[in-house]
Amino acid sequence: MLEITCPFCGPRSETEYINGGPSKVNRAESPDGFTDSEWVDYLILAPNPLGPVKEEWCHIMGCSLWFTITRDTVTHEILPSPETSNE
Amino acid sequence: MAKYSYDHDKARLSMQKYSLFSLACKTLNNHQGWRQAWRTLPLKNEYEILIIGAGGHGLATAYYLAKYHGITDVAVIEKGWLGGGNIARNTVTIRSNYMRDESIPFYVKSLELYEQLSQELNYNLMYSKRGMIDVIQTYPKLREIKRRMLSMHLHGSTYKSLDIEELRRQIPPLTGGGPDSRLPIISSMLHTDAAVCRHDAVAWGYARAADDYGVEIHQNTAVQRLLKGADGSIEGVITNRGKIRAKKIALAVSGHTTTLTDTVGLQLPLRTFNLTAFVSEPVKPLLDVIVNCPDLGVYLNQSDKGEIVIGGASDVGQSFRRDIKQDVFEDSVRATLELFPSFKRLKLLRQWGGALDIAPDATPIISKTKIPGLFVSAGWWGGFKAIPAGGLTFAHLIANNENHLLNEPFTLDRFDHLNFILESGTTAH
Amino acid sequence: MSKGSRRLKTGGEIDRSQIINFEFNGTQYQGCQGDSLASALMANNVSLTARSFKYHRPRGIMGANSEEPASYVELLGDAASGSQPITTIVLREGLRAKAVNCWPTPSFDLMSVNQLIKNFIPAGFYYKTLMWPNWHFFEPHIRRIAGLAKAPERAPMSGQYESRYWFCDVLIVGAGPAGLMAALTVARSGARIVLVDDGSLPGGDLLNTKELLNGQPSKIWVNNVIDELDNLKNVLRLQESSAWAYREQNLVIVTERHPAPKQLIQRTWRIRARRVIIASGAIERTLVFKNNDRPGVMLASAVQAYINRYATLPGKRAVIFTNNDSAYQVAEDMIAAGIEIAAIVDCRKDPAPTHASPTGDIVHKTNHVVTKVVGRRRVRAVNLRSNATGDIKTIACDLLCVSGGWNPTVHLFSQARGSLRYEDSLSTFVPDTAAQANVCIGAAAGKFGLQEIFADALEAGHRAAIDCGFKILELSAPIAQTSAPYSIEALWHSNSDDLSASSFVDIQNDVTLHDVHLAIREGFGAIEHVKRYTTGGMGIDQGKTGNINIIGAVANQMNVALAEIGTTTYRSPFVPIELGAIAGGREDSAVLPYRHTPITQWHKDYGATMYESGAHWRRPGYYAKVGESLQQTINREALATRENLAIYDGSPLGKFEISGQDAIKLIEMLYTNQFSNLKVGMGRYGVMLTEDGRILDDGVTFKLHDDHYLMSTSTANAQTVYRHIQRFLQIERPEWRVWITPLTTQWSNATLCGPKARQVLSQLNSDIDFSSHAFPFMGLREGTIEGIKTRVCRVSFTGELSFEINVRSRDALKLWERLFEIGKPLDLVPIGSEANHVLRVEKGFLSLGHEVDGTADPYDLGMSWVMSKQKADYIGKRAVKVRRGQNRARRELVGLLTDDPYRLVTEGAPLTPDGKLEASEGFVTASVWSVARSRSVALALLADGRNRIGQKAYVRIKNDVIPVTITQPCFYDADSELMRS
């Protein structure tokens, strides 16, 4: 169980979040433009690695903020990154 | 001091037959005559087929592939121990409870090979085919349930309808659930070909039978990365004890298989996730059955020591950490006692955790890739009750290079279309 | 046996004016206030309290804590408990305990006779046979004699489990020597501590030796500290508590054994510590030789615990072997306190010169090692061998202290992932490199002199306090009196072998050296595999006393170092811990908390039936009136809702309002269809996607005014599409200004449906017009009802006329009963969900969970028309493009009729080409008795289906198979005429 630091609200328990897997690149403004396979890819590859991830996390039991944390997938530390993804 | 000297040159391969006969015999001098279950051996630079991962599946395939293909150049190689995986470290359960055509079939044969195989492979499982009983609790998940029970019963797998009553006297410590409850116990459905066994000696017992035929078993053998040729095509892997070559190399290392694609550059849809179970300390025998609570999300069983072996959910988020989130585990332990109020007093023994990787329809993968000669048995989530049928496969994928009619519906290609292959009924994770 | 004839006259932490009545296997005894169950059994003269777990050897106490490996007891009465080492039970008053694993007694336990087999059933001899007939056949002889306690019948009769949550500065692990000396350095800065310790008492170690501090007794010491600790504020301390798991980011897991409050029987704290002073001491490990395992060998600190803490006297006349220093000083204490020493044998060929030579005219035998123990229910007397001669002597004693030297206490570090690494002037592993914000100190970290743990502890402290912030005051350490160097010499085992078996490693789960050798003899020699093929250190004890000795026998028998052997994974619960402890008394609907309408005690009161219907809401599944069976309810209500009126409470639907600039360019990325047309005032049937093309959710959007929209989904997926709506905007489109307020439980409903729904409106007192001309299908009007604001839609899920009259949840109850009170002449009756569903399957409307089973996208639902053309891009559509894109036949939904009309088929059942057993082509995903056809009717989706309307199919049930007729999925009012009505 993860402390996380919610950008709006602070520090809170694991349990108040949902996580919502790992961070990808945005959506594309027009996604005819790409093959089915690009297509595929972006939608079912998502980076695994032992170490280090950028994902995205939601406060949902507070504020409601979607946010990025890089944390690593071995020692589970969160580590600092400033940025978010909102606001 | 008197040092054991290694039986390294077996000049014969004959196993040495395990019965009471020879029980008794090694009794009389003591247990000293008995042999290595598998032989350390110097490590080759090359062989015709590599698969990396000594656990359930990277040993049955080997087993299968000496035993049906006649190929025994064979290397199992292994980072740590052998069956050090997440056969060390799973719930035993084996069970062909699935809903969907593509899948039962495949468990059914998983089944079967498991029922017989502590006599093939002369070595004692403990196979207890006790059976599993679905408790349900809410309607929806009662008609999925009975959905599973049509569907299993084209492919020749089992599900009995059990009245409350049965069910209470098949299973003295669920006294919960009852009518006033927060979840009042509706209906519970009994899958008869549900089984457990000793989960550790089915890594052994492969072992053991493969390395009969002259397949090598190396632990401590860590591949750091697999290398291409300049064809495009597998050529081997650079291990900490140096390279190895093959021109046919088999994953089977559950959770890390894309640690070692990402090293030639092929991405697989899988992510990796800790899943826990726990222990009690062992008591008297009083659960026969495995009982599964799909609407609580825990299952459990008795092992033969005596100890409640019981798993939970999965964890949130990406890791290979292996570790315990106290909330999902205590949500696991409330869980089991709204079902099992006297269990308050019984106590936590052990827990642990296993990485294990899973596909974005959380359907197995076991096939071919885009590299020529490199082929795939990943994404099992659970894959202990898959050990034979996913062993079996995959052997002849590997020796034939074509699908096994078990395991077309398993192989990558099913992503080109999307097409998923969705099991809980609803959504995948 | 006289009774309290082994208790000495004076000293101890136990007060011999209050006596304990307790039962033991039946007998009645007595002990005193301070005592555990062993102490006061050892006073008693009890030495045989155990049987073992697989050759039911006999077993006496071995140690003084939770290292305890050999007795095993479980609590009877309410206390009920599976196994508990003997040694950690505090005696009260009217305790009933019995030994486990054992019938009848102990003395006379009739599963010795496994004893006479033990050379047949050697480590893992169960791999080897019992395979014919098949296991199965076996199991169940196999299963009764394993386990040890039975397991309680029920929960605990009275009294409650806890659980908190607790943040601190640091947390301290041990009120020994060096976590009283770090505590009080860290609580004096001000940081705000806890302090957790295992034992009954505060002071550890300090509890059992004769140790002087500042020249006084060394409880005069604790005591002051412990003082001083309880007056501060900044301080938590926690005795009888067990720290049993290290989890991420410095959150230790702690349970009390026995918490304050009377009615409560334990708490179990998550504490989540910014520092964590690991300060758990070590553990004494015993010595591997021939009958290690009998009544009467102990190890040397638990003699010494039960001298000076309990004042009972283990023995009369004892031999100590040792391979350390540490069991001279117990020497000392058994001589003090009486007890004839027979000899002391000590291994090493020269011993530290402090201790070479004991005091008296004591047997001294250097370089001897004990080989064997004689007698079966009690040492009789041990066997030396002269590790120079070899020559072997017999000395009698009915004690015999062991001492292997000593393990730190490793378990929570290794936990949080620290390394170990093996210290070879210590053999032992000690820790290496902290993985989280942690330190062990004293003991635990292998300092085994006193005056070195209170320096280590200052040291820490400062540290840690500093670490955190706060400013340290001038303190210093108290001075030992003795602080004697330690050295060890490792000794693994005292024969090179045991053919007999029973020199025993791992004592509570029989593993022998022998099993040992045999495990590595057949190539299961990395470390996981012997504890895996012998069992050992599996047990209850999880092997604390023994673990070391087997990688020290691995070690010896494979010709490696220890360190290359390594230890096996630390593993929580360092103890074991009760699971109502760690569920910490949440039961029922705090596990599972469920929600209710503010309608649902009028429903309850009317006979309905309530059960889970999707996100945890509980909803009436139907009225049933005396004497109705089950479907004659259900159609009841049907019929009714068809012919007349009903009416019911549709409050969970998931209701979001959407407002902003960029309202509208929102929902057009949700939806499949097209809302930009949408006039104020109306609403629109809309379908969702996720971004695989899979259906996420359908419902209904209005539009309120310009830029402000109010959305539905099924009640199912409210929180699903809350977060996939939220996920979207903030991460893809953050620039987009779009607000959404989630309203479900703000706005509750009543939905009036049927013929007459309007006549019940006309007479309500309301400023809105229900004329279907004024109030067409599918708009929404705002206004008040009865003086209650209201926003009404005409939305139908039932295919009649039907009125949607939301209201703030604070009054739904009152517009409820209004509408009862109007409707009731006109025969309204309430339905549940059970007549919904078949409202809505006679009318082929689309359930989530029956026809979306993930598989389905909406052109196999028939739903082309959902599938915007003019969009160019929404959320899924790539997806489903792909996933169309190949020659594959998809499932399709239909209709279908039984031949025979009474005929209800099993929902979910396959449909199999001629009704064969093979793969299935499709599957039913609703089927009802319908009211409007009174027949049974069925929705299903079916390869190929809607070329295949008018032909037949085959439902297969298990060995029966049921013709069909496929047919259009939608059995009532086609045109859906009267919903528009």
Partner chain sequence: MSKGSRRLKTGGEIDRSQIINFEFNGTQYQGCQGDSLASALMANNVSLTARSFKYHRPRGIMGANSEEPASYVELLGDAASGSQPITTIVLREGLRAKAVNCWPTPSFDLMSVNQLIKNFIPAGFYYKTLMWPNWHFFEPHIRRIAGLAKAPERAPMSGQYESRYWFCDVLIVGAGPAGLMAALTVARSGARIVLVDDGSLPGGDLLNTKELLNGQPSKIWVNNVIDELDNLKNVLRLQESSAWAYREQNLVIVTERHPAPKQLIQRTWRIRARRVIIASGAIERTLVFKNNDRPGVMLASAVQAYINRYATLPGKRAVIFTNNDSAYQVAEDMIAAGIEIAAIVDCRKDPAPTHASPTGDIVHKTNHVVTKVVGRRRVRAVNLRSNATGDIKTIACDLLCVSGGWNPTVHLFSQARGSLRYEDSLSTFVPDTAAQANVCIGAAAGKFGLQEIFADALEAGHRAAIDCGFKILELSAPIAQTSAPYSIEALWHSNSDDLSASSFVDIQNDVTLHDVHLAIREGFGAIEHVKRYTTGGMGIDQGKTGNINIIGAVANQMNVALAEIGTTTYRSPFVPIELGAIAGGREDSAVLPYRHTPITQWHKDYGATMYESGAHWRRPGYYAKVGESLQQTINREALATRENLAIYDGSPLGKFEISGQDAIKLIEMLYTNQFSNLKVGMGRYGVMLTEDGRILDDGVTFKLHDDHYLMSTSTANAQTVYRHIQRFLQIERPEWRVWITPLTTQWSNATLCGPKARQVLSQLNSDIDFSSHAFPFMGLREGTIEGIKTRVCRVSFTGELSFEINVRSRDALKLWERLFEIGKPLDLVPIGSEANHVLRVEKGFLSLGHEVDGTADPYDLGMSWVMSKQKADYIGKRAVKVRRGQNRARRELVGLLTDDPYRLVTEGAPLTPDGKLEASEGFVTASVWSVARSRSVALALLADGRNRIGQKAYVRIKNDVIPVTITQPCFYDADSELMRS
The other form holds:
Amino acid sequence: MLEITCPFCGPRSETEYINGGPSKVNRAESPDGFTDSEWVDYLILAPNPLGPVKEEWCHIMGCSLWFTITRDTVTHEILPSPETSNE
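Now show me the form predicted on its own; what you just gave was the form predicted together with its partner chain.
Partners and other molecules have been left off, which leaves just the chain.
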């Protein structure tokens, strides 16, 4: 189980949060040129990269704050980032 640090409430179990998905998902640059197959890929197929990914999380069982963390999708380690760092 992950331990996620809320910037307001501090470290808490992942059961207190909801994952909002990857941060800043790219939008289609020229949607008029998409085929039906390309639209299906764009709308339904989510990228699932290996390694560090910025994700949006909401502390629903606490302060309800949305924040960004960087999580390694291979190890599930939460990595330091400007959004979560206290430096």
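Between two forms, the rigid core is the largest collection of C-alphas that superpose within 1.5 Å. What you are looking at is a predicted structure, and each value in this text was computed from that prediction instead of being measured. Numbering follows the first chain given and starts at 1.
A.B. asks: Superposing on the rigid core, is the CA of residue 31 displaced by 2 Å or more between the two forms?
C.D. replies: Yes, residue 31 moves 2 Å or more.
A.B. asks: Determine, after fitting the two forms on their core, whether residue 50 shows a C-alpha shift of 2 Å or more between the two forms.
C.D. replies: The answer is no; the displacement is under 2 Å.
A.B. asks: Using the rigid core as the reference frame, would you say residue 60 shifts its C-alpha by 2 Å or more between the two forms?
C.D. replies: Not so; residue 60 is displaced by less than 2 Å.
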